[in-house]
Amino acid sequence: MPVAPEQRQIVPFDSKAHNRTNFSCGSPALDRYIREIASQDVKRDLARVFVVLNGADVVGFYSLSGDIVKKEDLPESHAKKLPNRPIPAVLLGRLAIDNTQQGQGLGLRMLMDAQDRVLLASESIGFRMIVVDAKDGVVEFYLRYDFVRFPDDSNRLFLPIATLRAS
């Protein structure tokens, strides 16, 4: 018996177990990267890969990695007091979902899986935000969720862990 898409767990990926010969979701690149690239970066330690499975099928999957901000990149309003120097953040990167199972609130459920994976993290590691470089078109979703856009780049965005936490 499927699964119901709202009960199905986000769980770490495994190339070995995990299909995702058939995961198509509009992004060539997106598709390439779930079929070809993941594992590899997984491998390397260039990131952790988390999926939405239906059955063994991959129809869901987001990335995490560390990553860099630039003081002078940020809105004022979030520079204020931080030092001159790279400002430790992490990447969620790549989330997509399969066509078949679009509009069904995986979106939203990996994105809080991702938040609560970064703010677990948070408690070992220092790091000021979670980043995103959204896709034309997917920029007013994380708007939705507090992300907020860097002054230069309306496709960047990024939220705050202490909103994260306070939220």
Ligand SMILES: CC(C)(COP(=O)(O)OP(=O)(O)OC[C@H]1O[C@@H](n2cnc3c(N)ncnc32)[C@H](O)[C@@H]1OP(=O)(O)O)[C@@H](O)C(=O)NCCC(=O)NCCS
Contents of the next structure:
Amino acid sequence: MPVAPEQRQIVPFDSKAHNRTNFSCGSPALDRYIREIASQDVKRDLARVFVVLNGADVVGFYSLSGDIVKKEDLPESHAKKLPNRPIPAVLLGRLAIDNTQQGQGLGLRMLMDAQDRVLLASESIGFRMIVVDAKDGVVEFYLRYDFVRFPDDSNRLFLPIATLRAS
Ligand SMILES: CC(C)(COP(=O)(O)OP(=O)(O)OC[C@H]1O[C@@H](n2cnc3c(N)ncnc32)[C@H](O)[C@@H]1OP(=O)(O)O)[C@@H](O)C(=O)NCCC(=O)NCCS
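Okay, that one was the form predicted alone. Can I see the form predicted together with the named molecule too?
Time for the whole complex; same chain goes first.
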């Protein structure tokens, strides 16, 4: 019996069990990532990848990795209380939903799931923010959910952990 999108579980990517050969989201780079690169990244501890499944088929995924932000790249209001050294962050490296499943709330569920995991991790590891490099046409998606633009890069956004904790 088909499972409704809002009930599909979000689980760690398992390259042996999860089929991603037909994944297609409209961005060839993101399609290639889940088909060919994600399992290597996970094996090499370069990223953790989480997927939402329809049966055994991957219909959405996101990745999380450690990152560093330069203090001088942040807006003045966010930089002023920070020390003069690289600022630890988490990179939401990719977030994509299969074409057949877009517009049903899965992207938002994946974003909220990523935020929950980051918030939990932030109790054990110090990092200041989540960073995302949004594709053209997707910046508005992140702005809706409290992300803030970096002043010199209109496609790069961040979400302070403090904002997340307060929400
Ligand atoms: C962007 C993407 C992840 C959104 O996922 P989705 O499942 O289609 O989005 P949802 O159904 O969860 O949408 C949640 C809300 O965000 C809005 N939204 C979705 N895509 C949006 C976009 N590109 N820009 C602005 N708002 C967007 C929806 O209208 C919805 O708003 P509503 O609750 O008021 O109706 C998905 O469309 C996708 O994978 N696109 C192609 C790959 C890509 O570009 N990924 C982003 C890399 S940074």
